[in-house]
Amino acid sequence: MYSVRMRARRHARHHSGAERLVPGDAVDQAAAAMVRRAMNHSRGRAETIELAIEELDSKQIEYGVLPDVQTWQVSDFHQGRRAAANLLCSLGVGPAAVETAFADMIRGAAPDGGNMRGAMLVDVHSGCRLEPDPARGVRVSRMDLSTEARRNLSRVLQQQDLDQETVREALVLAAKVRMAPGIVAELCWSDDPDYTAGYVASPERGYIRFPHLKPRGDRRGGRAFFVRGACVPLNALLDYLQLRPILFDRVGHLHPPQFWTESGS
């Protein structure tokens, strides 16, 4: 198996990225697809594309199951953010941590006010940010779906018209994050100006999707990983997120959507 990773930049900023774990005879096909993606992206053509191809020791590959998925219907991004904040609090994320994550993602979590290339690490109690590089953040890497799981996931997501690359990739990333040591929950919404959906994922509740977590046209987005900072060595968490190869060979359940109300879901 090989890890194939793509990172692209435009105007000196992060433009797009992709991750695959594939057998040797599929490396060229995966790499070509990633280049096409960077050159035909909704944000325009990438100016710089970097490919990394790494052979993996099959004994080091961990296998996992994707989380259950549910959509919480909300009327707009204001209600979506209230619903996501309430969910995070119910999962044990402290108010200071919720406030930090939302405030930084809304204004741009990087030091220059732009989007980070990776995710924030937010202490679940204090709200302090723990990532070593506040511009780069933490990039989750080396994860993918097995061939059978990819086929099964598409079949399951089609039931609610969610079989999109954006949803599949976010689900795989969230699945790895929730397996990492010390992770309590994740908050994410896209930096794509035309994509307003986002999610909260956790070991406890799975993957909860919100159709609206930001206003259409907003180019700010990102991820926050809420961690028990005092309970796990930071290096161990970073190694797991960035280096541990995980292949998801089973999918979770797709639950019926439900409407969120101000009194709770």
Given for the second form:
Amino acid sequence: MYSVRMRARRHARHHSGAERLVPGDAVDQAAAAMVRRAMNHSRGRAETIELAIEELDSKQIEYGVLPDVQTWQVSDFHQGRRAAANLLCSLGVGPAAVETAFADMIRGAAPDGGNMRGAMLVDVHSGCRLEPDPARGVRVSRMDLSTEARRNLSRVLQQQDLDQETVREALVLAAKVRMAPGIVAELCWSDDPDYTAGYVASPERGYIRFPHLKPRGDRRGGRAFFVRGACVPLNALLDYLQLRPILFDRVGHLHPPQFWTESGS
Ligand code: PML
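Moving from the form predicted alone to the form predicted together with pimelic acid (PML):
Now the complete complex, all chains and molecules, led by this one.
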């Protein structure tokens, strides 16, 4: 198996990225698809594209199952944020950590107020940011779906009209994050101004989507990983997220959507 990774930049900022784990005879096709994606993106053409192709020892590859998925319907992003914050608290994320994550993602989590290239790491108790480089953040890498899981996932997501690349890729990333040592939950919403949905993913509750976590037109978005900072050496967590290859060969269940109510669902 090979890891194929793409990172593109435009106007000196992150533009797009992609991750695949593919057999040797599919490397050229995967790489070409990534270049096409960077050149035909809704954010315009990439100015620089970096491709990294690396052979993996098949004994290193771990196999996993995607989380169950459910959409919690909310009326607008205000309600969506309240629902996501309540869910995070119920998962054991402390109020300071919830506050840090929302405040930083709303104002732009990088030091210059822009989006981070990767995720922030937030200590579940203190709310302190733990990532070594607050502009870059932590990029989750070396994960993909097996061919059969990709087919099954599309079939499952089609039932609720969710079979889109954005959803599939977010699910694979969230699936790897929730397997990482010390992770309690993840909060994410997109930086695409036309995509208002986001999610909270966790080992306990799976992947819970909210159709609105930000106002339409807002370019700010990103990811926060909530970590039991005192229990896990940071290097072990970073190694897992960035280097450990994981192939998801099984999909979870897609539950019927439910309406979130202020009294709690
Ligand atoms: C979804 O609709 O479930 C995906 C939401 C977050 C997408 C974040 C991203 O752009 O990667």
